[in-house]
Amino acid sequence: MYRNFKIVPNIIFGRGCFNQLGDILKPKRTDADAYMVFVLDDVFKGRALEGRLPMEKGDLLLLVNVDDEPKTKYIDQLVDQVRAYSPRKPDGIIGLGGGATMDIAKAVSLMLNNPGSAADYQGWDLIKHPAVYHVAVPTLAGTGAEISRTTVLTGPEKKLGINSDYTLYDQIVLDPELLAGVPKDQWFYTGMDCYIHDVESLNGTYLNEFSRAYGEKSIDLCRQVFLEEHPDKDDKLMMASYFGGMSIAYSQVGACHALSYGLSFVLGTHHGIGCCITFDYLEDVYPEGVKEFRRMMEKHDIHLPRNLTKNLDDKALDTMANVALGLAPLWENCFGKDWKNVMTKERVLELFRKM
């Protein structure tokens, strides 16, 4: 059987296209009392981007904090805040920021139309009702959150996405100008999330020609960005992120992402740097990918943190391993249906102890 999956139906790309956001939203405003919710990373508070938002009278601005990875309880609080603002639902949710902010906006748009807590929907295809209309405006490139059917959240028991066709954005606005001024380390770690998507997809057992076509183009763009010199590197990275997300849409990520989820659940490690930390210990799984990744780190003078798990007790390490091993599709993509005999709990624990 083949998956009949959805993709984002409306995409605008190009330098300066953010200026068209107001025109894109206008037809979605239903009447004079309608409002939109702009979900903006609070790093932009008081900065130029906040002043450029095409907000109209009655619109709500939610400044969200992503110092920590998004948690289900934080999503519940934001949904309550929107509901307290108005008895009617917004006509749209617009997420502006990096992967975490875009995931928050996706989750809020879903939970406005689905009862209960966000934690109730961590898993695959548990959402029953379509989301409120939602738009992504990435200001970082690499996570693929703008094109993904997943909103990655940390719940009380696990770190696991809300995976649903309803999670997908209705519109994405890809303006490379918005990537200007990103700190080097953050730019690298987020971009490596894309590179690792490609390595895991292209080396996975779920690979098919659909995934290969997108993955090969994405990894080629990543090499141009991180190993060469190009004046339009932000344009290339933004498209690499899109193609990388499309590559895993019909396949899956693998061992690195599974391990990074465990690391993040216990230590709160941000996704991009968490993937880099775990990937660096997987040369026996992805030998060529890790070798090239280290060349990219050397070129950009990136130094990963070490000894993160040194002082963790057995209980914390056990939790970390259980979270990682709970992501069965990722391991199956990496090692096949016999993955449990390849990636044993002891092997996972050994990897985490090295970190």
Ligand code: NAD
Given for the second form:
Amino acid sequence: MYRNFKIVPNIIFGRGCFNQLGDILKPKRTDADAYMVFVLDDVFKGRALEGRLPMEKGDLLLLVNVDDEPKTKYIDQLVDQVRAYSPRKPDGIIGLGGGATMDIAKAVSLMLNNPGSAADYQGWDLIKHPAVYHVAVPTLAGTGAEISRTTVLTGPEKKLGINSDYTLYDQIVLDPELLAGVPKDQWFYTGMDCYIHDVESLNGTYLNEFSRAYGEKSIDLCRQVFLEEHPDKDDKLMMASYFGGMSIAYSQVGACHALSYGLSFVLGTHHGIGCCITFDYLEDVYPEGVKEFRRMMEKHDIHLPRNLTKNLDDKALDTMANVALGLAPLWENCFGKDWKNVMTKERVLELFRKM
Ligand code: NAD
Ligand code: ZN
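So that was the form predicted alone. Now I'd like the form predicted in complex with the named molecule, please.
Below is the entire complex, every chain and molecule, led by the chain shown above.
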């Protein structure tokens, strides 16, 4: 069976295109009492972007904090906040920030139209009702969250996305000017998330011509951004992220992402840096990719944290390995149907012990 693949229907791209956001939202505003909710990463509090939001009378600004990766409890709390603000539903949700904020805005727009807690919907195609109209404005590039059909959340029992066709954004606003001001390390880690998506997709057994077309272009753009000098590198990275997301959407990620989920579940390590940490130990699996990644690290003088698992007991390491090995499709994409014989629990534990 082939998947019938849904994508974001409306995309605007270009420097300064953010200025058109007000016009894009206008036809979605239904009447004088209607309102929109702007979900803004609180790093922008008091900064220029906050002042540029095309807010109209009655609109609600939700400043969200992403020091921790999004939790289902936090989503439920934000949904309650919107419901307390008005008995009627908003005409739209606009998420502005990196992958975490984009995921929060996706989840809030879904949960406004679906009963219960966000934790009830972690999984595949559990959402019953379409989301409120939602728009993403990335301020950090690499995760591909702007184009993906998931919102990654940590719940009481698991870290797992709400995967559904309704999760996808209705509109994305790709303005490379908004990437200015990202701290260098964060820029690198999130950019490497994209590079690693490409390596895992292009070296996977699930690869097809659809994924290859996007993955090859994306990795080419990553090389231009991280190994060369270009004045329009932010434009390139924004398109690399989008193409990387398109590539994995019709294939899968692989060993690095599986291991990074284990790390993140036990230690709370953030996605971008977590992928960099695990990728650096996977030269046996992705020899060319890891070699090139190290050249990129050297060029940008990036130093990864080490000895993260040194003080973990056997039980914590065991949990880490189980979380990683639980992601069967990722391993199957990486090594094929026979993956269990290749990536044994002992090998996973050995890799984690080195980190
Ligand atoms: P992030 O959203 O967690 O942001 C990282 C840091 O950068 C934060 O402190 C944020 O405040 C700051 N920041 C963002 N934009 C900035 C700007 N323009 N200037 C200065 N600071 C800025 O980072 P991320 O790497 O983009 O996203 C990681 C998150 O995305 C994780 O929660 C991960 O689970 C999720 N993710 C989702 C998908 C998906 O398909 N939905 C895919 C990969 C990752
Ligand atoms: Zn990723």
